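Here we start with a single chain on its own, the form predicted on its own, put down as structure tokens.
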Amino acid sequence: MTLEKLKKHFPWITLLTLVVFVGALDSNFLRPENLLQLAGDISTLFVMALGITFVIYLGGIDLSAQSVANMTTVLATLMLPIFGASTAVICVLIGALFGFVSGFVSTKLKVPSFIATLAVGGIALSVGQFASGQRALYMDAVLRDQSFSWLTGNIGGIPREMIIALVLLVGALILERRTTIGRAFKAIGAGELAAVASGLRVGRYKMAAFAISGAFAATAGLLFAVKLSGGSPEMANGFLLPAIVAVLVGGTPLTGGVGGVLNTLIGALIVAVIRTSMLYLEIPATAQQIFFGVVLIAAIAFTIDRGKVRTVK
């Protein structure tokens, strides 16, 4: 088997190797309840990574997801007393709107996606700071339980946020593999110029991908707010880099066209096991971002399709 053919198997090989490594550090890690807790803890980050996957699948990048999630925690906390359970729908729509704006700026104004999403992320951050008065907000526990009981607790010992993440994964997988828009995403990621030549309305599909990413980021923010019973313009800080790492190490390169949401599931589990291993190795939290930065560089260098990149600027 050639290296090129072996490359697509690297994500699950990496995951298996890491599980064995951490299991060797502490045999309790391999207990079913601990593995279930691990999967539950990574659910919110995984939801954010799912949305980012669609943008990277097209060959773009979304740097606004963390800020949109932060803003959503604030807005959800403020809107809950007014709109009740409908707050969830409103927050997801707001996230989709911010994502759509990123896509519009990138496609219609020809601004590179990393600049467009960075700018829109800055706007989302400012909205969160203004709405919260730059302070932490707290939800009324009774009202939270009345409106969002379906987001909290366990079902058969399985955290509900994990079940929601799996439902979203199934939905994203159907969207990616069984719909016209999913096939269009793949075509654009594999070769945008060829997609344009074939008559695809590439701009519309790109805006749709960014809107989907924004909606998933807002969903992640809602999960944060309900789980922690409040909101803050900094609540999701530190999640953007691991989320992007999850997409890339899972096997969806920045050049797009291959990989997808199922790969992101493997990537998110890799991130979860890496985090756990750093706890066992007593690596301080401040150093974890450094590690993920190194992993991000390595993932990009290893997975990027150099046939699509003639020059690097």
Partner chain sequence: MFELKKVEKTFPNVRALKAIDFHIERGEIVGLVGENGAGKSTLMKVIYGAYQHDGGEVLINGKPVRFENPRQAMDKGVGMVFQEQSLIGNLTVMENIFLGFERQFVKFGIVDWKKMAAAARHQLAKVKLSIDPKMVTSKLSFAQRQLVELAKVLTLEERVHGDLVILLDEPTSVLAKEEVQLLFKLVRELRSRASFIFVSHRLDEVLELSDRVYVMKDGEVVDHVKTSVATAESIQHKMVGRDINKEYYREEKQLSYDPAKVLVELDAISLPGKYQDISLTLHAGEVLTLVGTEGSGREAIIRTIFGMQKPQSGSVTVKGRKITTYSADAAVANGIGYIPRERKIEGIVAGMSVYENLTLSQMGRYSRFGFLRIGDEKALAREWIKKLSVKASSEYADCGNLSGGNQQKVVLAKWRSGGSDIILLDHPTRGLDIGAKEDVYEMVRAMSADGVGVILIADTLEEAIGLSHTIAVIKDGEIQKRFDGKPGHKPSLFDLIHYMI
The other form holds:
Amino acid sequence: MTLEKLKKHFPWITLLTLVVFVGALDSNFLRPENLLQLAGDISTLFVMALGITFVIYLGGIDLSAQSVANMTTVLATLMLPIFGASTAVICVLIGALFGFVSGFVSTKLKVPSFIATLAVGGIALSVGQFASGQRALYMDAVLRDQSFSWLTGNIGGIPREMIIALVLLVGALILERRTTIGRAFKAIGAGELAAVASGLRVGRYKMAAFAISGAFAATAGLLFAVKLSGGSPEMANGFLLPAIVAVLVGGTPLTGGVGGVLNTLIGALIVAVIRTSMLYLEIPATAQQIFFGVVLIAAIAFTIDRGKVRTVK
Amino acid sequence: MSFPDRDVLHRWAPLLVLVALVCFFSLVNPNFMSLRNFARIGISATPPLMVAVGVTFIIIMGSIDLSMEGAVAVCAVVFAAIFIWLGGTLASWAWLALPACIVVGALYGLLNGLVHVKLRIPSFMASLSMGFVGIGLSLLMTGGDRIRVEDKIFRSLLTERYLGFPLMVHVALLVILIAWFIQSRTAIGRNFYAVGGGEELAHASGLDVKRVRVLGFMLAGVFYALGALFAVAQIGIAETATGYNFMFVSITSVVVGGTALWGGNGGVWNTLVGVLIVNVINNGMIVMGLPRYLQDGVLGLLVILAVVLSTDRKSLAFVK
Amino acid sequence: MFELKKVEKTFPNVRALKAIDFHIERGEIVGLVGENGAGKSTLMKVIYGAYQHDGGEVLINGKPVRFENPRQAMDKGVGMVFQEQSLIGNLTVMENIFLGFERQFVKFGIVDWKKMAAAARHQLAKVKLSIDPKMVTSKLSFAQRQLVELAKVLTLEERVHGDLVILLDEPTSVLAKEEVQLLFKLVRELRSRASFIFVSHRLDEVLELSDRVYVMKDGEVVDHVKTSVATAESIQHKMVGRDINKEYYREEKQLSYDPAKVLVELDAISLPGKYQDISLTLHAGEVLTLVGTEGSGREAIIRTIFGMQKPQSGSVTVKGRKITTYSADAAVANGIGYIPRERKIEGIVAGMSVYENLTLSQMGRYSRFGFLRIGDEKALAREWIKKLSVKASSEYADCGNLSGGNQQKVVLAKWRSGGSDIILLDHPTRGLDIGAKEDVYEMVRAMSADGVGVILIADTLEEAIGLSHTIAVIKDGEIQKRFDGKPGHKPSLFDLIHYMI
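Taking the form predicted on its own as the starting point, write out the structure of the form predicted together with the partner chain.
Every chain and every other molecule in the complex is listed next, the one we just looked at coming first.
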């Protein structure tokens, strides 16, 4: 096998190497229940990263995901007593709406997506703060269990959260590989001008990508709210950058057109392994950030397929 | 009267947006238009201005730097630690902490640039990772504690006022002039534009693009260090959180000022206007008495509006 | 003085240069010709240091040298005059001229702009250009930019001891006739200071300017002649490997079209700066060719028909319905297919397979409720791969890895399989080898026979004459003359050129 062919396998080779490496240092790490927990812990972040993948795949960026998730925790908590289980649907729709607005601002008003999503994130943050009255809110335990018992607990030792994440992954995978939207995304990401010249309505698809990202971010927020049984406009803080990192490390570069949702799964797992390994390697708390940053540089340096990234800017 | 040239209009658009904002807030609340309030805007704008000027050079090259939060935290903590260790007042050898801080900023930027250029990692990812490293480094040094810097002479940057504005605003203006000088009069400054305007062509012309990039990141690091110094002078505390929020504010300001993210245009003056726009909006909302929880959303809306009005996006078919 | 001996360059899967022997003497002007893909640009890149040769030797005055980058080549006196687009638009003229070599004007890190401006004026004087060196280059005309490029390379004169070799890459492609003559005069004068390698696809110009000509084909130098004894025909013959005139004018194969069925009607459309007052009619089965020089407005006209540009006045009628919204997706819905010149950028999506590219414009037809019927897509791809004998390993092959001719077939298949009956072809044979060109001609004739209306911007005039029923000659955005190109009534090359320039 040539290096050229090997390149696209770099992300999961990186993941495997990391797992084996940490496992060699501490065999406890490789215990199934530990690996399972590791995967379970990353579920929410992974769901957010899934959505962002679509936007990055088209060459944009979504910085509003975290704020949308935050807002959703608040809205879900507030709506639960009124709407019951349909809260979930409403939340996802609201998320999609915010994503759509980002997409509109970025494609129609031609504001770079970096700024557009940041600004829309600000709006989401305000909504969250306003709705919550800047307090942490709590869900009624009975109501929560009535409506969302399917989101909590375990099935056969596997956390439900993780199952949901996997279902969403499969959904995203079908969207990416089997639908016209997914095909259009691929065309736009890999050759936007050719997509235009083929008569695709590129602007609409771009807005759709942002809307999908918003919907996934809201789903992540919903999972959060149910898991922690409440909502606050700061609940998902600290998730945005790791989620973006998961997408990038997985091998979907910012220039778009390469990678996809399966890559993001691997990326999210790499992020999870790096984080968890710090416990096993007994890295002191104060040094963990440095460790994370340095390993990240190493992982990215190894993972990205530079042949497909046109210019290294 | 003929309609002004579109180029000319676009060059002045950010400034017009700023003037319009000032007029608007003054009409809503006359207190806005006061020296005291302008001084307040000046104080809040100074540290982000330094950071934004630093990242301007990077953006002109068509790259991006997201490491500023880590860089500012490291610089602030190193400065404070050395400052306290050497006596804790500028009247002693502790003044050495100032150049040391700048050197640390430069080294940090150098490392950032080397990771980006030598490992051929796109700057977005390289600098994002380096940001984590910086935050981590400052955590390691402080153990999560705050370092207080209470030297009266150093704090005079904030407390001493000339012409109504604190010393730090005057120093910042001086730094801006230096940055402008670098941008327009030095070879490296012009090379940033060359790289941003056409990297391949610049390379084919014999320009050492890699060197220019690394130097750019190093220069940005120096400005981040200055930002850190002003931030410490402003609140008298150095900690990991000193760097908090600089990333989004500075990049937003640069874009609002009319420097395009794809590189090749804009500059220091644009960034000054951009930083002022963002800070005027922030300050204006407070003066208007807008509830705190609405401010993020209104800022978001106004930033979109400002970008729409102040940048030339027509010439570009695709906005990423 | 500058010499290549058995120089080789190999890329993954391609031997781009095969044992190239090349030499140039002091003060000589040497032409380099060859079709697209013959290896000219690779050879140039090796000469000016953008590529490194991996076999043979590069010699200067008999001493072997190796350039790791363009800068090292410049240090040895080898400079490249790029096509006019290669100045950095946001920099001033003087900054472009001294880009990468600012050090001479820098004291303590500060640029002495006055000194640089004076030096730039000195360089500009060499090319007889009197413009303000502080001007931003994006404000210059094409001809001016070309001269600034030359001035930039001539700075080597001051920097390098020894002889200069200057490559001119298609320097005349955007110049008007008088400007070309001025440039040639200048180059002849400058031969006292430098040798020139002149690369162009305009054979007449190469013959006029050069002392000797190297002819390349398939990565080899196939001939090398003195221009005093060469003729355009003999060189052309070497370039293509066989007599070219037979390929075109296959009049017996051309069918007549149906004048009763109008597909597209342009009624006095105008777009300031691009074209004025264009009225054309395209019938079913007709091949309508737009002839003109680069920048004459042909491309804008077909992009208007495809909805990517909107005329300021006039109307476009497609199949009896007047167009109100100008967008590519509306045009596709009307059965219009566009085969753009920039095949790799606008034609195919590199990174997507053949079947994915084929259905890109007609996904609605190959999906149900938004889910793709991939089996049907693949069957379609197999069918068309066979029909057009596309050389691809399978329907899964990445279009980016296909050869130019096969990419062109995929783009054509995309539109034809979708039932488009109005096809806009922009330089469809650009960069293709003879065999692939012949395939494209065959496809154009086949479409015409099927009743498809074709609007063609041809790569060469012969192509235009051979394929079309109707020819419109366009100059400066206006139709100068219409020719009937039916078999037996073909206009001559001279007829066309007369109205083009």
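Numbering follows the first chain given and starts at 1. Just so we're clear, the structure is a prediction, and the values are computed from it rather than from any experiment. Throughout, rigid core stands for the largest set of C-alpha atoms superposing within 1.5 Å between the two forms.
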Using a rigid core superposition, assess whether Thr255 undergoes a CA shift of 2 Å or more between the two forms. no
Core-aligned, does Met278 move its Cα 2 Å or more between the two forms? yes
Once the core is superposed between the two forms, does Leu30 show a C-alpha displacement of at least 2 Å? no
